[in-house]
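What follows is one chain in structure tokens, specifically the form predicted on its own.
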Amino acid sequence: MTVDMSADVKRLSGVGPAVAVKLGKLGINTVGDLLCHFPRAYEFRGNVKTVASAEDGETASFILTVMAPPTSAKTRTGLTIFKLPAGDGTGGCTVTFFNQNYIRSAFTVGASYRFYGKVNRRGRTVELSSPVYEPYSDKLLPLFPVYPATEGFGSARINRLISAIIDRPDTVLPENLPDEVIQAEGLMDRTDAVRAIHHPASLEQISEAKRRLAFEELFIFAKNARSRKKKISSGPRAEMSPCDCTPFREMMRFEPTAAQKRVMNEIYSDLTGKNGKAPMRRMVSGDVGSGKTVCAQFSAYVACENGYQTALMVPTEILAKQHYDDTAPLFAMLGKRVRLLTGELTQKEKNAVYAELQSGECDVVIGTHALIYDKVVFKNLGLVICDEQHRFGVSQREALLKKGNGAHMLVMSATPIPRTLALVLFGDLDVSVIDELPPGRRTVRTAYRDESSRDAVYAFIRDQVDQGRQAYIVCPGVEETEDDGLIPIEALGEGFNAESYDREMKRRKAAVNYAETLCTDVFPNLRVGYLHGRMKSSEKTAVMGAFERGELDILVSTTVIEVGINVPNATVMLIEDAENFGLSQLHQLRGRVGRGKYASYCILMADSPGQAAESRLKMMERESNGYKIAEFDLKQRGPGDFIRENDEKIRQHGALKLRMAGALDDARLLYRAFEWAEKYTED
């Protein structure tokens, strides 16, 4: 049987009208949509413990016999306890399960089940506290999937929809490779893949099939992104002629290095037509402090003196104040107007902006996404400047370039990204790489540390503070609680180890639990912040504006610090587990200080990390170059990081999400994926 990709998903058995606006909301409108709904992580139950070695508090599975029926009672507050003993050659276990009727004829005496629970245990007392279950079979498989799911619609649900498809051994999808292709790269054929991903028999088929899904997504992109250009070449252009640039160079307050002038010269070809006939579409990638905001405000200026109007979108409103304060008195010299939009602003201060925009009085704008609302008209937008662009959607960029007519957009990156990678992964984009700092800026001192050194760095902490600074301490968690037991996708593959897995994941420090800790234990006298992505817009601009201002000593946060806050006086930068971070990620991080005219210090905090992690955080030691490091990463754990930290970045269309291609992890598959995508696509 073909599979119907493009069918409605209510044409599966047991999908209503009700369930069909369910999976709407994770985007899953065809069949296609559902197996193409990787999981996100697996329930690792292949990795089986004694009812003798279980530890409290774990996640694990057991193999156990029946012993006797279950037992039930009621509580107080009519609760249904059902009981079921069990155990194994080390041990009895008490399996508990809570107003599950069905229990009672559920189980067969003598009978052994694979339980995946949570232990609970009082010294010889091992209960399981309503685990899943199954009949015991050497033929169970190691890993169970788990998928992003929505309310009222769980992953266990998608996981029977998902199911009752590819678990029919006549089941075919249609092939979207050419067969050369798959022949000549050695790739599962795409049934089988689809099929591994979601029920694999092994870590190896995990990795098979992530190697397939990938090539698949990146030859799909490739092909996307050179149509996508194709298109956009034979659209409209906002006509711009050459101008003297004399007043700006004369207002910048340094000498411009090298790489600037070679982009700004990059800029304006385009901007005027000397790189052909098509509206710019240009990315600037350069190291954090390397000056890729002069370049936008050179674009800028040029736009205004051909009688444009520019936009520039930032992903915060403390970003988009920090730009602001930088340009507008600048431009305010050229005779330019400069205003900002953001959601702080009164309805009468927006409504001021506004006006200025449709009559043209206002020449530049910087915002937030508030800039794509449609009250937001202009007389004549000729540029569109994101950045940090891949903070937005596709959609919201889009929704900000139709507002002009064939209007230039130039996107900013201050993740480093080697030059041959960021010319395969932006397709539709001209790539400008600034790879040189200007003259006079602090190289930010770095330190790899275990736990034995905790207290001194503490101290360390403790000692800056004293002298007037503030310290940003950052872990990759928010709550510890978080997907217990469950084990992401990128994790697995080949060598994988599931006992040191579960180690590693039990150091993380998480963000909400740490900072609480810090603040009564640590430094109690100190004023410690926390921050993370869960925190709503508002939350997050009120806690890095009370950083900004001097009023916490101590941040701790997840990585939504790596852009949209700026602060000179902050001179160190703790990271917590930072094994678990690539080091383009680690890089941007301790970007975060070094600002100002203190010396700076950033502490990489790591407990027995393996030899190949700690060969990465020596290299952060040792380099301070951006692209240097970030071509060290890319040989040392492929391209995946990078597709992952910019998804949105090199997403083209809404539609085509990268689910498996941040997985990958050998940058020559990815190469090769674009190298066959030209060959397939017609001119």
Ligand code: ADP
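Can you switch from the form predicted on its own and show the form predicted in complex with ligand ADP instead?
Since only the chain itself is given, any partners or molecules it might have are not part of what comes next.
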């Protein structure tokens, strides 16, 4: 039976109005939404341990034979405890259950079951408390899905709803990829892929299903973007003609870099219609400090010369003020009027700006989302510029664009992302990259070190602090996630090895304690602040504020440091277990130092991380260009990490959440999805 993907979930049995509300909270409104609610992780029940090797606190599977019927006893608090004696060839184990009367008759003495749960070990005594269990057979699936859930509607209930559909052998899902594409790419069909992702029979199946589902998402994503782009080109356009740009060039306080010149040329061609009849939709991407502002100013100049107004929208009041201070004097010299519009202005001041925008006296307005309000009316808005593009959703940008007729748009982004990837992910934008920093910029000296240099590294940090500087120490921990023994979907695939994964997790747990001992043992006489994932956001703000004011010498952080933090006095960034980060992430982290007038350093600690990781860390030592790093990273690790790290940005942009593409480790697949989408986009 072919599933009607667009049917309301309420049509399913077991989904009444109350359940429908809960599902709605998870973004599940249709049957299709439900089937595309993919597991976030799996319990790896195939990871079977022996009783003798069970470690206290771990979550694992055991295949145990039941020795005797369960005994029951009452606790002081009135609970009934059932104790089931069981064991494997290596030792005995007590399996306990609370208050579940059916346990009395649930097991057959002498039969084997697979139990999955948390181990309590005290010396030789091993106990499994409230595990899940299934009669043992060699057909048991090794992986059990765990879903993103909501209050009052847990993963198990979601699993039951999904199983009711996909476990029926005659269930078929409508295919949404062209047959030609499936054949050419060797993809699983949709029905098999959806079945496999929910109830995988093997790691290979997960890999295959992930590949197919990621491809599908990217294909649809790219198709949507291409159609949006086509639609724009059939709409109106603010016409601009070539103008004399010499006055602007003479006003510039520096010689533009080759990259800046190239980008300005691209913008000029867009605005003056040399690149076709669609209004400009361009993203300028460049590392922090690469000089994007002057490109934005240049485009505003061209708009002004053509008699159009420009709106520059930025995410914060501080940024708006900075841009205003930078731009207003420059444009005043060119005879143009720049105004600032933020929520902080008095009503009277705002009204004055509104009036100037409506009459056309004001040429360029710089502001926050205050620009979107209805009261803001332009005489003839011809250009919209968004700085830090990801902070604004498509709808906010559209709202501003609608205040003009066929207005052009320029968005600026400070995350280095390989051009090829940007073209795919932001398919309705043209992409310009400023892949060069202005001359004379000081780079952050970067060194990769192992355990043998630890004392020297600490001494170096103490020395910097003695000189009055501050330091960051980043140690990735897993304290944010419960130790639930789950394996996230991104980690699973053909090459997955349960034992090394276990080892890695144990090591990371140790990192959390390490962060604490840094404060107490390593730098006892320095002022050390500690930032971790479980803190309330007010606590985090307090610690970061103290660091910003110089009241702390060292900021130890187990999470990735907030992007907003800017402390020019900080000169050292020590990153522990650096091999666990993507290179682009390391590059972003490194960008936290080197913001002031002092020489700055980044130390990447990793202990025998293996050859591939070592070559990545060595690359960080010699390379300071964010784009080269990102390209290298994309080749080595595939696009999944980029997609995950830029998740919010992509969702804001494409108005589509990529659920599976974040698990993609093959960049070629992404490009092919994009090429196929081109081919299948209707004219």
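Numbering follows the first chain given and starts at 1. Small disclaimer: the values here were computed from a predicted structure and weren't measured. Basically, rigid core = biggest C-alpha set you can superpose within 1.5 Å across the two forms.
Taking the rigid core as fixed, one finds a CA shift for S137 smaller than 2 Å between the two forms. In the core-superposed comparison between the two forms, E614 has its Cα shifted by at least 2 Å. For E216, the Cα coordinates differ by under 2 angstroms between the two forms after the core has been superposed.
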